[in-house]
Structure formats: structure tokens, C-alpha cells
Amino acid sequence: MNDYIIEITNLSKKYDEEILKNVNIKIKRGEAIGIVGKSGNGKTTLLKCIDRLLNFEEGTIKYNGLDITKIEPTKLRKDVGIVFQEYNLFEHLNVLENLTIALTKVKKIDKLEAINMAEARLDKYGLLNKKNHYPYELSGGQKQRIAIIRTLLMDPKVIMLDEPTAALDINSKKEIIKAIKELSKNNITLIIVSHEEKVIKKVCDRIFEIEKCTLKEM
């Protein structure tokens, strides 16, 4: 088996102007990679390219040695999950419903089993008492942990986190850092983008910076 779970070679992406140019990185299984840089410099764009949410003009991205353009997007996203800065929770569903909807509709898991799985994860993260709450009743840190749990329940091999501690208070940041450290213990490959270098240094094995459209190791 290939040692690298993600391999990016000469990746370039343009909008009105070039935002990523000749990006190259190889990520080992179970590795935690941090990507830092100023807002708007292409960090989130890189994540979206990896997850096939955006097309790119040049270069290749491989997952498990396979070109991602040859992998069905829904199949890729079962293995490669992404947690966005905005959490993307369904406001009209409570926490338990947010966590079980993909399990029952995408993975076709029995509803009772899905509920048991979700409750077990909530209990592990100290959020079981929030299972009947709606997103508007949660703090930013709680929403972020719920979003992480939702991704975890799909049993991904790679989790990408987009600004996981942005706009959170100190206590909420501590909760998220603790949650990320727990993920890294379970041999899950992590790609974390943030403008908060202090946070990245606490949880990542290697750190890269996007500057002037290119990626370089720090």
C-alpha cells in the first residue's frame, strides 16, 4: 500500500486571478498537517480541490494512489470529510437529527443503530445533554464539536478542518484543540487550515504556509 494517502502535484487554481500555483505536498497516513496563511490566500480553496468541490486547471491530486478525478465524488467524500468554518448544521434539526440524517440516508444504517452511534459519540465529547438542542441553542465551540462528530460518524480516513477555532472564545478553543488531539490518536489523517499559527503548532506534525499562491513547509 502507498505510504501517502494524499499526493498533490503541481496543483494550480484560478478564479479571476491565480490563487494556487504549483502546489506540491505528500501526506502520510495518520499524519496531522497544518496549513497557515492570511485570509483569502487559498487555504479553503485547497481543501475544496481535494474534496472535489472545486475543479482545478493544472496538476493532479491522488487519494490512495488514485487520481481523484477518476473517483466518484460521493465515494471520495465518504473517505475524505470536511468540516467547514460555518459548521453547516441544519438549523431546523436538533443535534441528534443533524448527526443521524447522513447515517440513515447515505450509509443506510438503521435509525435506532444510528441514534445509538450518535449518542455514544456525543457522550464521549461531553455533549449528550445537548442531543435535543437546536443549533441556535449551542455555543460556537459546541457547534464545532457537533460538526466534527457528524464527520466522524461517517468513518472517514481523512478529516479536513477549515478554521476550526475561528471566532471562538478561549475555553471553546481549548475544547476544539482537545477534540483535534483525540482525532490524531485514532490514526485519522488531518489537514487543518487556520490563520492561528499558535493553534496549528499545538496539534500538527508538520506545518505549511501558503504565500504568493505557493505552499512551503515552515
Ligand SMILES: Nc1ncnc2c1ncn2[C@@H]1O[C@H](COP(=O)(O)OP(=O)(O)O)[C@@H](O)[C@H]1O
Contents of the next structure:
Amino acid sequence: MNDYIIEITNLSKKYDEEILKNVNIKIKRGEAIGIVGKSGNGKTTLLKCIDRLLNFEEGTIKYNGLDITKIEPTKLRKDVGIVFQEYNLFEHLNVLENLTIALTKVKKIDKLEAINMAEARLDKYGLLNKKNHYPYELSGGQKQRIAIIRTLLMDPKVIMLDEPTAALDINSKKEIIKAIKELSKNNITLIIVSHEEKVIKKVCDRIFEIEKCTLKEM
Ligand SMILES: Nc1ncnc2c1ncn2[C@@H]1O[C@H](COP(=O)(O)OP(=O)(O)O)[C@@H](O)[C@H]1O
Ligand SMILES: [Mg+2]
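Having seen the form predicted alone, I'd like the form predicted in complex with the ligand now, please.
Zooming out: every chain and molecule, the one shown earlier first.
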């Protein structure tokens, strides 16, 4: 099997103006990659291209040696999960429902088993007492951790985190950093995007910067 889980070759993406040009990166299985760059430099755009949430004009992205445009998007997204900056929790569902809905609907896991899986993870992350709470009753850091757990429960091979510590206080940041370190222990490949270099340095093996539309190793 190919050593690289993600290989991006000469990726270019533009909206009205050019956002990414000739981006190249090879990511090994189990690596934690950090991507920094100023706001508006194309970090979120890059993650969306990797998960086929956006099309791109030029270049190729391979997952496990396969061109992602040849992979069914829902199948790709089961393996390559993304945790967005805005958490995207369902506001009308409580924590447990937020965590189990994809397990039962997408993964077709039995409801009781899904609840057991979710509760075990919540316990591990110290959030079991929040299982019946709704997102509006949670802090930003708690919501972020729930969103990470939700992605984790889908058993992905790669998790992409978009600004996981943005807008959080110092204690919440520490909790998120702990949660991310826990992820990388589980041999999950991580791509973490942040404009906070300090956070990235704590959790990543290699750090890249997006500047002037290209990606450079720091
Ligand atoms: N759907 C879109 N249509 C047009 N321009 C967009 C769209 N999404 C993002 N952009 C622009 O592309 C640039 C990169 O955005 P983004 O990838 O979100 O940057 P970052 O995540 O690094 O802050 C920004 O200038 C943004 O305004
Ligand atoms: Mg962004």
C-alpha cells in the first residue's frame, strides 16, 4: 500500500481571484499536519477541496492513492471527516442525538449500540453529564469537543479540523489541545488549520503556511 494517505499535486483553485496555486503536499498515514496562514488565505478552501465540497480547476488530490474525483463523495467523507469552525451541531437536537444521528442513519448502527458508543466517548472526554443538553446550553469549547467526538464516532481515517480553537478562552483551548492529542494517539491522520501558530506547534508534526496562494513548509 501507498505510504501516503493524502497526496495533493499542483492544486489550483480560484473564485473570482486566484486562491490556491500549485499547492503540493504529501501526507503520511498517522501524521498530524498543521496549516497556518492569515485569514482569507484559502485554508478553509483547501480543506473543502480535499473533501470534495468544492471543485477545483487544476491538479489532483489522491486519497489512499485514488483520485478523489473517482470516489463517491459520501464514501470519501466517511473516511475523511471535517470539523468546521462553526461546529455545525444541530441546534434542535441534544448532545446524544447529535452524536448518534449519523451513526444510525449513515452507518446503520443499531440505536442502542450507537448510544453506548456515544456515551463511552463522552465519558472519555469528560462530557457525559452534558448528554441531554442542547447546543445552546454548552460553551464554545464543549461544542467544539462534541463536534470532534461526532466526527470521531464515524471512525474516519483522516480528520480535518478548521480553526478548532478560534474564539475560545484559554481553558477551553487547553481542553481542545488535549482532545486533539488524544486523536493523534489513535493513529488518525490529522490536518489542522489555524491562524494560531502556537496551538498548531503544540500538536503537529509538520507545519505549513499558505501565503500568496501557495503552501510552504515552515
Ligand atoms: N464561495 C465563495 N465564493 C467566492 N469567494 C469565496 C468563497 N469562499 C471563500 N471565498 C474567498 O476566498 C478567500 C479564501 O477564503 P477561505 O478559504 O475561507 O480563507 P481562510 O479559511 O484562510 O480564512 C477569501 O478571500 C474569501 O473571501
Ligand atoms: Mg477559514
